[in-house]
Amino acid sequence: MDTRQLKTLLAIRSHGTFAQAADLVGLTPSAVSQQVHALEEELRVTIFDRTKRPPRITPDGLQVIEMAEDILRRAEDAKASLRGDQIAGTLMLGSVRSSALNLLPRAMVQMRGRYPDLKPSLRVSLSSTLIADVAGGRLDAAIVAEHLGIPSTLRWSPFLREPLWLIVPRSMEASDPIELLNTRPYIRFRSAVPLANLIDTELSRLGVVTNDVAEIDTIGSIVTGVRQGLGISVVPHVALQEPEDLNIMRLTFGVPQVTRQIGIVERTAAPRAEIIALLHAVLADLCGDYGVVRPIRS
């Protein structure tokens, strides 16, 4: 097995077809079809089922490529590192579908204009998964909310610790944050995430009961709602930053004021720790006075 064969492979993976595969990395078709039986050979295992066409890639397949995707990964790192650049490669990168996830495609623009043999890659997914991802090593590092879950070989540093509002349009007369929730109608944030529960748990505490119009799974649909006089809704500050939202009116959520933190999940002995240290230098820049300086390890 070389890393020509894996590069091969995950070309045909993205493209679809050993013919479109070989236009890429310079091969003929026939070519990229024996480099690929060279490697079923010698792996023994069947990675395409050519039945069907274009072929398939079997289960097998999937763990050899996501296999291949670690070595060509760890082959890169090395490399950078023999050459004594340490914030060079590629840093595989997850997050939630978050209002937060605004804030990481603006923090990886920063890393690679700074760093510009440093390429970032980036996946969405359910927290758990990622969590997962992180400690099998499939993951450098995710952007995560508070969470309960976290095993113990993992760490969690938060970037950012924001206050929720309460958010009413400004044509709607305003009053106390209670009155409201219980007169006006109520946009709910629906979701299986922690800042639905977050939102749920403090309305239930407060003794509220909302008049719900309508149930919302992103919480940017819901300011867009809001804005647009369908109701009031209760969000993260990191989701009003944009210049219409001057046009909403923010009152106090909860009794203190309501808080949530995102921050960055790595494996404790994460071999890309330093810039991982620099990306979330970086994140709590770009969240302003909500920013979270990481604590220094000991």
Given for the second form:
Protein chains: 2
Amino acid sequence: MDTRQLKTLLAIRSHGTFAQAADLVGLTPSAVSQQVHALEEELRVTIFDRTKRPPRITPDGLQVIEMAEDILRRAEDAKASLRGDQIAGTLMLGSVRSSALNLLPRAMVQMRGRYPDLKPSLRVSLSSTLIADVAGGRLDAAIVAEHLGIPSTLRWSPFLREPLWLIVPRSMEASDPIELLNTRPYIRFRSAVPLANLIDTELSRLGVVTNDVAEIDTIGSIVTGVRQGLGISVVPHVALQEPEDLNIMRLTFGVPQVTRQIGIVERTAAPRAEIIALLHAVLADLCGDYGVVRPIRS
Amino acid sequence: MDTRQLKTLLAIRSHGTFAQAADLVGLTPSAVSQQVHALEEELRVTIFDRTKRPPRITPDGLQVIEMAEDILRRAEDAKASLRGDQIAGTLMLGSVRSSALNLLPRAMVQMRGRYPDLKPSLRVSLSSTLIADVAGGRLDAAIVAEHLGIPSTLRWSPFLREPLWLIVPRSMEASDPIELLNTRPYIRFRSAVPLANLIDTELSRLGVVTNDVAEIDTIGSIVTGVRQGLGISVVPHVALQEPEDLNIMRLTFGVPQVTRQIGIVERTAAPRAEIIALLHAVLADLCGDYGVVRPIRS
DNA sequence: TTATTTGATTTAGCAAAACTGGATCTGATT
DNA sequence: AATCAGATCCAGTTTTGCTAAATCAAATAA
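And the form predicted together with the DNA, for comparison with the form predicted on its own?
The next block holds the full complex; its first chain is the one shown before.
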């Protein structure tokens, strides 16, 4: 099995036909056909269904393509790392909006001191897009919350682990959290982000039935709503950072108290691992008490 | 870059000399030398230091070897998966002692129902050994706690996330957890396992100075010690499962309450992914309230 | 349906690569 | 210094992989 065969295979996948792929990799269609046959022979599997005319990829073929992507990416990463690309150049970063506004700018300043030749570039987007971009090599790393369905070629490591609080206006008399959730007006955080899902999951696990008075899609507005006595809600710790708000009481949320994590996704065996490790350390440091230092890689 | 070159490289590494490696892969020493040169040419790197006579592997060479291992393993996994090995055969499992005694036997019974042809084999060992065995392909998966330094070719996914409790004899008057830890006799859990480290880390993060009266290396004995009024300690939730112990009070430990996780390690792109996913679901289910369902793989 | 077009495959010939065997060279060992 | 083990170089040979042109098969148009 040769990497050229694998490259050819990916060329076929992206250009649909053997002939165009041949052009792309600088060979004749004949050679492409032969390479595919050799691969099929070696793996003892039919990659293409040739009864269709642009040959269709079989389910087995998809598995082979997945392998090809992994292997080629691994080889590319190794090459880049051996060339010593890691010190200079552009570090392609992505981030979800919330972290991009608070943490990242400060982290980047610190990084600048350590690697002056590094030009960081930042793209802000949704976590699913970011994850796909990291997997595809278009980003070196991205900052996203704990997320369902991170591909196995990626590694996510948290730098922040913070608790979620049930917040209630101080005007409301104290009581058991479950009791409060069942009886008081509740401001729901309605959004497509993982945090919303995390909160809803715990609510249903606790078996409470909330009495929704509002649905809001930004955490900041929810805090404001609670402060003004509109109702109670659940928010992550960072949302309460500011001048200790005297009109809000916080109670632990969940059993055990629910925490949410924010971390960095990167490709395993990423060539810039060292820089990303530093970025991780810087971010964890900036997060203070709730920062999470990263396991030593082996 | 051809897999045969990579295989040759690994043969050299394990047999020290080019000549023996040549024998192993069924070629002449000359061919081996040429393959290595071709690799070095393609990657533009010197893999061996030839001023030493059995040529010594250079630091760059080590990186190349790491890549070779990853790539060959990935290729092997793909082949095995395509051959359809996943349904029958032996599932090589490993586990740390604690889980092996409680959870695994029950999980295996349930697995038996689903895959009757599957013969599970179980090895009990320390987590670091288990992780190395999974990485080396000697185990399909292993059950270990959250662990520092899991290699990037492996994936660890938790099926249990349980809180840690500060436990005190009921005879002791109630007080603030920090206060208790600072003033009462403390039974230290002294062991090489991650759990001990997790507890100690949080203790020092809280800034408490414990007053140790005992060092014990099994959780069960610690609970007994607390029950008899010897001192206070910190244990995971499972340790308190049994008949609700009236002589023990539990208080939340850590800010936010510390949780420890137990999960399955497996190789990314493992050929038995489907079975392991089921095992994960079964284990999460057995863990009841603190079970963690696994993210959907993509 | 038939004709046409597009695109994969087959085959033969050729070029490049990879391998072998033996000679040669170089650290390591005594 | 002599010897040994083992890597490398080189010439010749085998194998592999490529091209080009002919052939074949599915899709599309008439």
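Numbering follows the first chain given and starts at 1. For the two forms, the rigid core is made up of the largest set of C-alpha atoms that agree within 1.5 Å on superposition. All values reported here derive from a predicted model rather than from experimental measurement.
Core-superposed comparison between the two forms: the C-alpha position of Arg114 differs by no less than 2 Å.
Once the rigid core is used as the reference frame, the Cα position of Ser233 differs between the two forms by less than 2 Å. Fitting the two forms on the rigid core leaves the C-alpha of Asp23 displaced by at least 2 angstroms between the two forms.
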